[in-house]
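In C-alpha cells, one chain follows: the form predicted alone.
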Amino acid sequence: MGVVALFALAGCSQGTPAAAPSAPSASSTSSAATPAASAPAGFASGDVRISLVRQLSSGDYFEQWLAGAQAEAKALNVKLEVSSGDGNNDKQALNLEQAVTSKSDAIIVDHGFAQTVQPAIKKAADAKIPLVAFDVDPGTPGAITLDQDDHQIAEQALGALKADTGGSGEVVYVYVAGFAPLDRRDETWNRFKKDNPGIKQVAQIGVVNSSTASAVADQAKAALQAHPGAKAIFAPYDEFAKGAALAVKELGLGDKVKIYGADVSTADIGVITEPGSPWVATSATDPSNVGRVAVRAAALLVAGSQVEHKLTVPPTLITQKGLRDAGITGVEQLTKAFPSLATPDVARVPWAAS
C-alpha cells in the first residue's frame, strides 16, 4: 500500500465554487442516470466531470468505497473519471496533475501520501479547482476534508475488548506510522492504555504492502508464540485482522485469543461469522457510504454550494454476534441490523433523490 493513510481527514470552513463545466471526457467511467428537474444545469445535462484520483485500488474495502462513488455519481448524472496510483505514490501524483490540467470539474483524492499530493493539490486550489480529501491530509486549507472518527472507531472497539477481558491481559498490537487513520487510532490506544493499566502490550507488529494480510498472518504468528499469554489483538484496520484470524485459526488458538479490528466488507464479515472465528467485534462505516458522501461532496462543490470544510462519518461497532443473530452475510444487508451506518444527511444533495 506504499505510505498511504488509510481513512478520512476533515477541517470546517465553506465550500468553493467550481470552474466552469467541461466537455465530456472519453475516459469517463460513469454517467446516464435521469437527474432531478431541479438539477443544476451541469448535472441535468450530463457534462459534470469529478476526477477520483485513488492511491490504492485492490482489496475488499477499496473495491467497495468506489463501487458506491460510482453508484452516487450515476444517481447524480455525473461523470466519475477514476484513476489509480496502485500502491505507487509517484504515480498517484502524476494522475492528479492530470486531473488539474484536464480541468475536472472537481477532484476527490481517495488516500494518499500527503508529501506527494500536496504539491498537486495547490494546483488544484490554485486553478479554483474543487477538491475534496479522503484520509489525507491535503495541506491547503480550501479543499475539504472528508473521514472517518477514527478516534471513536478505535474506542469501540477497545470498549468491546475491555468488556471481554475485564480490562486485564496480555494483547498484541497491529500498527504501521505513517498512515493519518491508523496514527489517530493509535493515539486512542495510547490513551487506553494509560487509562486502563490492567492491559499488557506484549508486542507490536504490523505490516502494509499488496499482500498485508498473509505478511501480518507470519508475524502475529510469530508474536503469539513469543508471548503464550496474549489473550487478545487489536487489529485496528480489516487486512491487518483478517491476518492476525488466519494467525490464530493455524495455531488452533481461536478459543483462547480475539481480535477486535476496523473496517468491513462482505470478505470481513465471512471471517467473521465463520465457525470458531476469532475476530469478535469490529468498529466501521460502511465504505460504500463513505464512498458515496465524497462524490456529493464534490458534486455541491461544483453547484457552488457550501459544504463544511471537515465532513465525518461516524462509525458502528459490528459484533459477531450481532451479524450471526441477524444472519448477515454481505455489507449490503448491514444497514438493515445496523442502520446507523447510513448517513443520508452527510453532504446531502438537495437536488436528488432522498
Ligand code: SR1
The other form holds:
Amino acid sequence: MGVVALFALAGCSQGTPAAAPSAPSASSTSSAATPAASAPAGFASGDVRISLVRQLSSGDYFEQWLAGAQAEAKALNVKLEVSSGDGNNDKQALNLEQAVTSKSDAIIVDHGFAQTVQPAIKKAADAKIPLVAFDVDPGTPGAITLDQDDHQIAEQALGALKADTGGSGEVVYVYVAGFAPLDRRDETWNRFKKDNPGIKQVAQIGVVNSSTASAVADQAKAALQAHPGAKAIFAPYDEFAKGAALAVKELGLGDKVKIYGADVSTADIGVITEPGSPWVATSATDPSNVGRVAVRAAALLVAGSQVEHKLTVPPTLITQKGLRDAGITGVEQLTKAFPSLATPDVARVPWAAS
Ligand code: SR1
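Got the form predicted alone; could you also share the form predicted in complex with the named molecule?
Every chain and every other molecule in the complex is listed next, the one we just looked at coming first.
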C-alpha cells in the first residue's frame, strides 16, 4: 500500500434533519451557511447541563473521546456531567435514569447494550429531554444517532488485509457481540469472507473489559499456537489490535503474522511504527473529534435547532508505511497532516467560533 492510499478520506455524511424533542429558546438553526450568531440565553449564562452517560471509559479511544467532549463543552459554556458504567450495564442504566430524573437539558448516551439503555432512553423521550445516542441503537425515533462509519472502517482494514494476503490465508478474528460498532464491523467481515472464499477464519477470540488488550493478548497467543498457519489477525478495535500485537511480538511471529485494526491514538501510533511491529494498518476517525460532534449535536438540540437525524463520521485508512514515511508519531501530528479528520461541519453550532 502506498502513502497516498493510506489516507482515504471521504466526506461526512448526515441524514435527514430531525427536530429536537424539546425546544427551549433558540436564536438560530444549524447550517454550515448560517453566519455567526449570538449564543442562546442558557449558553451565555452557563446554565445548560448536558449528561454524558457512558458504558465504558478505559482505553485510549474512550479517553480521547471524553477529552474532545469536554473541550467542546468548555467552548460552548456547557456543564458536562459525566458518568460511566465502567462496563457494568446495570450501572449505566441507573446513571441514565438519574440523568432523566435530574432533568438534564440534554443527554448523550455513549455506547451501551440496547436492552439495558432503551427503557431509560424512552423515559428521556417521554420527559422531552433531547438525546444523542453514540454507538448504540436508541430504539426511539426522536433520538439523534451518531456513529463512525463502521462498515467503512472494516472495509478499509480488510481492503489492506486483502491487498497484503492476495485474498487467501488463515485469519484469526477478534470480536465481541453486542457492541453496535463491533456488530456492524462484523457484518462487513461476514460479507468479506463470502466474497473471498480463500480467506479462512481459523479462530474467533475477544473480550471487552477494563484490561482488554492484555486479555486479548493471552487469547491471541493461544490461537496462534493452535493455528501456526495463520498469517493475519483482523482486530477491529485498538485494544484488540494492541493485544494481538503483543501476542505476535511475544511469539516472535512479526515476520509472519500481520494485524489489521481499527482506531488510532498516540499510543497506537507508537505500537504501529515500532520496529518489527505486526500492526500494519488501522482504519480510524479522530475520537476526540467524535466526542466534540456529540456535544455539539446535544447543544443544538438544547437550543431547539435542527440537527441531522443520523450523524456519521467517516474513517481514514492509516498504514504503518504511511506513518513511518511521514514521520508521524502522534495524533496531533496526524490531525494536522490530515485536516479532514476534523469534521467541523457535522453538527456545526452557528453561535460558536469555529
Ligand atoms: C467496545 S466497542 C469499541 C469501539 O467503539 C468505538 O466505536 C471505537 O471505534 C471502538 O473500536
